[in-house]
Protein chains: 2
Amino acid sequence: MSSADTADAAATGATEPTADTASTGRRARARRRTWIDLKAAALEEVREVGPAGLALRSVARRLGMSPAGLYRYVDSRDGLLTALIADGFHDLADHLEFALGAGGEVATDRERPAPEVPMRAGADADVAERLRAVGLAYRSWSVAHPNEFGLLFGDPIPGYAAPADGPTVEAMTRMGAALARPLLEAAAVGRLRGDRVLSDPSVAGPPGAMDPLLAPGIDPAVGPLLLLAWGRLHGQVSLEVFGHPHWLFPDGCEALFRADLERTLHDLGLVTP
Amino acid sequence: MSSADTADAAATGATEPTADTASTGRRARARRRTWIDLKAAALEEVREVGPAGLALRSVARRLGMSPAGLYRYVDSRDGLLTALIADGFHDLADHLEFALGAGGEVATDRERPAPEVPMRAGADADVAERLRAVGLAYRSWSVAHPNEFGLLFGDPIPGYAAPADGPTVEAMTRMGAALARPLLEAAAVGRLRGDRVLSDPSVAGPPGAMDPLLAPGIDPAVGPLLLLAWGRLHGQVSLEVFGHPHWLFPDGCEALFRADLERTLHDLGLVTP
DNA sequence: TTGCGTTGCGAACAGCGTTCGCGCAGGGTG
DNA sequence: CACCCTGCGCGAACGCTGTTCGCAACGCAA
């Protein structure tokens, strides 16, 4: 069954323990433990040398294992990167949800049951503050983890396309949902206005295109607005993290980011003047 | 002198012909020719497999050369990538300057003397159209050359920092200048307003920080505005090129980009209402 | 205890970037 | 014309990488 297991996990990029194996045995616990250690070591490596520099043999040395031994847990280097990408999106999603006020501590191990941040319908003025908070969290996580940011948003792995139902896009969807929540809340109470920024209504995407990602039955006009806001945040952060304006505009990155975020709040009708 | 030549060129990453060598000999012409062919082959490789997948041996096979032979022209793989980055920025700058109305055809070989687009002071209403044009050119070049976009703006080469006076930042400066020109023109005629987007004037960077990049004596307030506008363009393009919203918002990318660009024109005071 | 499935390892293969030393051929100088 | 010298290209080699294969040892259930 080992080969079939590996073939199944090829889509996810990591060989998880099979379901029929008792997940409670001492064996299974040890396997989970080394799988977590493996990802931790690989993440440390990525933090030090970047995604392109990750070497399986180096990870194996860190763990005191043989290079071949890693292949009991990983089906290829790209598979390991894929697992790290999924974890990275989950980590970013954790920070965004924490900033949204989910309360509690951010889970430090990656065995997460998706805390399901509740939707806040009331408190109109609060929605701007929530979008501010999630935007600033997006930036702070990114500048604090530049190599992971590059892993998530930099050059995609050549020739690799994430399976639509894989853990990568599931984790990215969770992050996108956290990013979108303030906008969805604002739209729910009718405070989101798209006419300022989308004068041409033809920009609206196909209705229901984003449904599976966020919530069913959302206003199809909120999708473009979300993408627009995300693009604005992401542009500033991307330029900053990859160091392009750093040699050109040393210390004003955060202030500039705040200013653009504030203007975006205005453009979306979430602040009064 | 060959070793000294290589050591000198280590900063630039490519072994250009020395100046004392007669640049007119048949030898020198052959060398320039193979150097151009080498970069063309490497660029083709980058277009196919991405920056991370570029292999010197594969480039050598393309040229019918030995892998070791390449080292007469290149001092390392990262050096070749650096040369390609510089060329990429020049190519992007060409497209931006062409969109700015420099007229004429875009030079196809990389032996360029920086055509020096003239500054247009008059024609107030024209400045919005020029910023529109350069923004759309930024996007069209990027989506047409996704792997080169990743080369220029994706994960930086691990452990590599471009020398401040190297050809890389010179080429990037040229691109930045083209991107900035409409804003500088608008500022010159007093049509650029920063109060809408920068309510807090403390965002202004250190005066003169961007002087060497653009033109001496520019208004220090235009720097943050330029970076803000660039960030907005770049965010949309980066998300689109790296495929993040593609599976989520299939065909509206260009329309959304235009809408955000239009709103940016409004935020900068370049369109009337 | 017996047997099976899982786990790790050593060895090996192909491919990579990079270095070294050699031979050859072109070009400037007597 | 003959000379030497410089630059060019190559073959071989080293150490590194990802990946595969077969074998030995171990946990666990029957």
Second form
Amino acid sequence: MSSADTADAAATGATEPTADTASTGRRARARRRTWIDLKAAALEEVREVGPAGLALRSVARRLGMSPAGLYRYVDSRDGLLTALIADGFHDLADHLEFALGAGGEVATDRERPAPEVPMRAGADADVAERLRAVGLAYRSWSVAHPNEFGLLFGDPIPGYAAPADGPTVEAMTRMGAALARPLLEAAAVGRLRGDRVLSDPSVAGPPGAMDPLLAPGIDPAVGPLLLLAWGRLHGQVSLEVFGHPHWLFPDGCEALFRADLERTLHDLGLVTP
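And the form predicted on its own, for comparison with the form predicted together with the DNA?
Only one chain is given; partner chains and other molecules are left out.
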């Protein structure tokens, strides 16, 4: 380093990396790369044997690593499943947020491709357009990632329980917030018509049950509407992902999904026939 460089570094507070710090940086990058490769190998294992069949020994074999070496990155099969589920929810959330106008950045510890969605509707778009965008993104991600969809929404994995308040809860909460955003925006401006769907107040559950879903001042009936809308669209996606209507729609069910999405918008009072 020249005397001028030394003066510049002193002025900015920067210091020249030492051999030790450079080595530490290389180790951290190598560890991150191995962690990403480990999760990718685990997803391949899930695709082949299902979540219940995931075994650390098999994942280590895919990586050419000893089982003991694998334990430097994950403490158990359940820990690995937790990481995969959290990654899946975050990736789905990335796509939903991208459809709603956010940037396409993804976390470096996931290193997934930038999101691609059928349509985007930014903050200045009508709430009906925003709900269309997020609904289509939900379907397109699910159809493109059937095994991860099964990992997130399929049958419970025997012997596995997600840690309370752990990364899966945080990731699913982020996904749910993006999915619900257009409906909450519609409710905030008085566009959501709960009386078109709800006639029995008991569907809201016990008093206060829906409070975590809703901002102060939002009609409590909006909570059940969120769940009903999600259940309706998620049901169509689940049928398609798990192959039930393929005999009738061998090229996919996008047209059917779009039709149900439009009917949902109508039932919520967001569009007229």
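For clarity, a rigid core is taken as the largest C-alpha set superposing within 1.5 Å between two forms. Numbering follows the first chain given and starts at 1. All of these numbers come straight from a predicted model, not from anything done at the bench.
Core superposition places the C-alpha of residue 53 4.4 Å apart between the two forms.
In this core superposition, residue 32 moves its Cα by 3.3 Å between the two forms.
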